[in-house]
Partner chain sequence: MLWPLFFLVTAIHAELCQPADAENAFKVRLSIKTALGDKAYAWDTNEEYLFKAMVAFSMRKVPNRETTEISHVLLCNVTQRVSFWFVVTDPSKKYTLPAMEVQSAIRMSRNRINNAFFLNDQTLEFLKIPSTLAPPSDPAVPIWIIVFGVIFCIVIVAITVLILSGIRQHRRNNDGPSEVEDAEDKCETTITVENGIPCDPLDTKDGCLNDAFVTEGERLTPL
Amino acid sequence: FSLCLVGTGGMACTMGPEPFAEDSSDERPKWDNKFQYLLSCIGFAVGLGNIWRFPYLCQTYGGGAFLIPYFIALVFEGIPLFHIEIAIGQRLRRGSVGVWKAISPYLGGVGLGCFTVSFLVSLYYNTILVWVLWYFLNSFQDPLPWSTCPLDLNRTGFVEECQSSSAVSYFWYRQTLNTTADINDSGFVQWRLLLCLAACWVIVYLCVIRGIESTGKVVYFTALFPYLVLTVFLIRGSTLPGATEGLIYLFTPNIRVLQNPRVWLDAATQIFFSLSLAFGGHIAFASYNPPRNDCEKDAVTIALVNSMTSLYASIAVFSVVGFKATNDYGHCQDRNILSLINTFDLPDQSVSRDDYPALLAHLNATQPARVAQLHLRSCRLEDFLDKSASGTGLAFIVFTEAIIHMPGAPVWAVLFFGMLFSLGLSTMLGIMEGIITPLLDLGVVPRSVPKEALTGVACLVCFFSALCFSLQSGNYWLEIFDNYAASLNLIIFAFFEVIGVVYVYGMKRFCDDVEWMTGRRPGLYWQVTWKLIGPLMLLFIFVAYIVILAQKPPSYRAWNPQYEHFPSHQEKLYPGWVQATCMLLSFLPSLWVPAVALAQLLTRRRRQKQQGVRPQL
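Structural coordinates of the indicated chain alone, per the form predicted in complex with its partner chain:
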């Protein structure tokens, strides 16, 4: 029975437990055991951002002090929103599209929007996996290919571009991406990346081929392997020289940084994106749970595991980064010492690093002109520690360079890129569930078509759409998608999710459902955060985001060997058509919400008119 108040034309088309009845014709697949479900959710939440975004934020925003806004955001925003998602998915037992249609037909657009964003994100997220796979494949050799520059044509020196930047940067920008200097210049499809793209999508297909039947088995490996590798890196990293400097630098708290509102914004967005909210993936995963499952405990567990993983990863990452900084600092000093020895004809190896300052002072006093001619660089350890990076810069440039200097480099490279691949893959599985479950629930394909065919077609469509990222300008396009396609839309959808559940579905009804599922009624904390704090924080993030985006014209940093300040990146503005694309990406998926609401309104009006004409039964 459904209480569709058609006569009043009101919004309250509240479908009761009718969704249960529809399941009678189609037994919904379910998880083999609770552990599989937890691992899938953890795998989905724990992704590349935990490795390469959180440590960077921690370090930029005053080390240990960043944990304060981070945990506040977790408690007041992350866990409540997460709880809503899995509770509603578990209760209504549908994917994102079905759930929102069930709550209110006017909110169906939220589900469709989540579906669209999942599709867009899957395209570029898998491209990052393509790059990781390429590095992984290249790690099975000694010496690693990014440790030395290739030789130039007459074999007298190294390639010019490599010489001016570094072997690692050259391998990333030239031999992997073969990037162009401008986004307008698309270049050709790189066949190496194309092969890896095909391989990645085939691997993803293998993992989602039977829905959660296959996903559930894969996550045992993809969700647990990263923890193993992180532990190994932690142990190895702690024995490397310079690791402690890196960790001290990372975690030294600087409380004053909390006065900067940007810190709070970044903490809130980090929690939001780190938990992979509003993709529809968590709703899909939870919909395969038995209805009586303690979703509250699951939500808290998964969110806490995600945050702990971020911390754990940042310790491992920063011990290695500290080692690299110490190494670079030593090389810097050695270069200066060599300059002095060569110029002043001192015996070979006669000056140690400790003697260097005294010697420099002495020479400065006696022969300042010659010393000045040398242009010695001042070496400070803090400068090298500051050179942290986030995102692809951390993984493919900073970390790869650090790995070269570790004994047994290929082993560490294989482990590191294997870990990144399984982290990304487990997140991809969640994103694909956010695409496939709605397709299955919508009944887009007839029931006679096997699930393998549906997932195959989905992966094929995604593969062809992602071809644009294997062009030479693909790196720039990926940045655009990363910055514009996901961020604003997800915040909008999360906002509508909270509003939809709390105000449209009804807080009382939702609390009743949660009580039925978990056995406990949600307490004051949940009610306050759902009703008030969650939506307010989302609104605040949304407005802050818009303000920041509007402040300066969007630009990108291009790798241009012809640039006068090469190897620094050249800051270029996006051309007009690219800016238009950014705008479209930011708002188009959200347009589903008003579009579907409008369509529903018109359909209802038409139906009302028809019923008004026909006699009432």
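Switch from the form predicted in complex with its partner chain to the form predicted on its own and print that structure.
So it's only the chain below, everything else dropped.
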């Protein structure tokens, strides 16, 4: 068919694939079965964010109340955009770059931008797996190495930095990252992390070496094993003291928080990034489907499984977090009880935790001056539950500390970090598919070069590019990449994806394709969300993100033992050169869109001038 872009001076027409033709000679690989494809997509979508981001948002924003904007965003943003990616990839049978070039050469920059973001994200996402692997390897010890502080050089006491913070924090910031106190101080390469980095990229290479032929086998383990471990943690966590308090705190609704616009923004962005939209991986996976596969059913199924997994993980995580909070709450009471016993000459072990509130109230009423001199800590269970965290703080600080207090701690540590590694690896397979499939479709190397060689070169380039994260300042740079490399770029690409399919490819043509593939024509819900609600929500997220970025200069939280308020993190502003890097990461991949469009326009004008035809837009 002929696809035309209408401009001020005329029409620019490009040839696309015949919409209802089946290419019987298509040599594109195919999935062994439907379940393999679904597992690959679920493994790509269900990642670390489901474990350490969603529970934190749910707990922070009013518990059960957060589910209201979350499911609204799922219905009107997540599922429709997900359906577009799967349908267009399955119909055109190309990777992200090939799909958008087929729709219009002017949209080729969208595919190249998705490819660039996938490359950047692969660098730091696999570095997180490096940390997980390091903890996993250190979990085969009893006691766990982060359970106690190490001795100092004189072996007469504990290391001061560890005593001032905690054994868990010390193992993370000093023995794992060996982090510097300032981003300007790059430090040295940490050889242990470097070896783990090489091991992780070797594992990724072995998993993607033959494309979907190898990844399709790996996902049977990487996509299913986390559900087994989550179930084990859920069963064990529900039997721990404090689990009920943790779950009540997680899901107790606070409807008033819905008045905060940030809640709606975080709900929309959580859905967007949790489904791994606009990376190009889902387009690549769908391109290996049979042409008449029911992509609509797949989109709804995968999106719902992803969201239900987030809820399931929240219950498992917060049952353990509730146990940790209850444990810390009990230790706080024990310290205060010991102070009261010593000060008021009470018999040893004469005061239980249940008796403590009544005793404290009595002493405050009868001898308030002496009690005030003790500077007792405020012990409230809610305060300890409030200390929940997201991201690496949850995985490497909060959860690891909770595991220490569980009977058979090494077993639970091995299961936990094994689960995180499986989750991250299955997501990495989708990210790498968003890198390798476009390279194959573009024919950047001759067909005589084996696919295994191209995949190996891609993984090697990624390995060397990620070396900066093995420096002592690598944690700060990973945070920069996480905050700036993907967020705005993916929102921009998703917006152009919707516009490209609905307004360039054409709504009627796209609906015809979906009807041909599924046997059902998209109804009013799909057409309204594709044409109006989806683009408007993406615009809202984009504008809100810009406003948030502009409100305060970018900063980071440094681990500095010399800081007067240590072990609290020291808030520092990024130096100018780092701020410039942040801006480049935020917008540089998006520049592919206008750059490719301009290059196509100039090429076409030059060709028309050579042919003596008046150029048209």
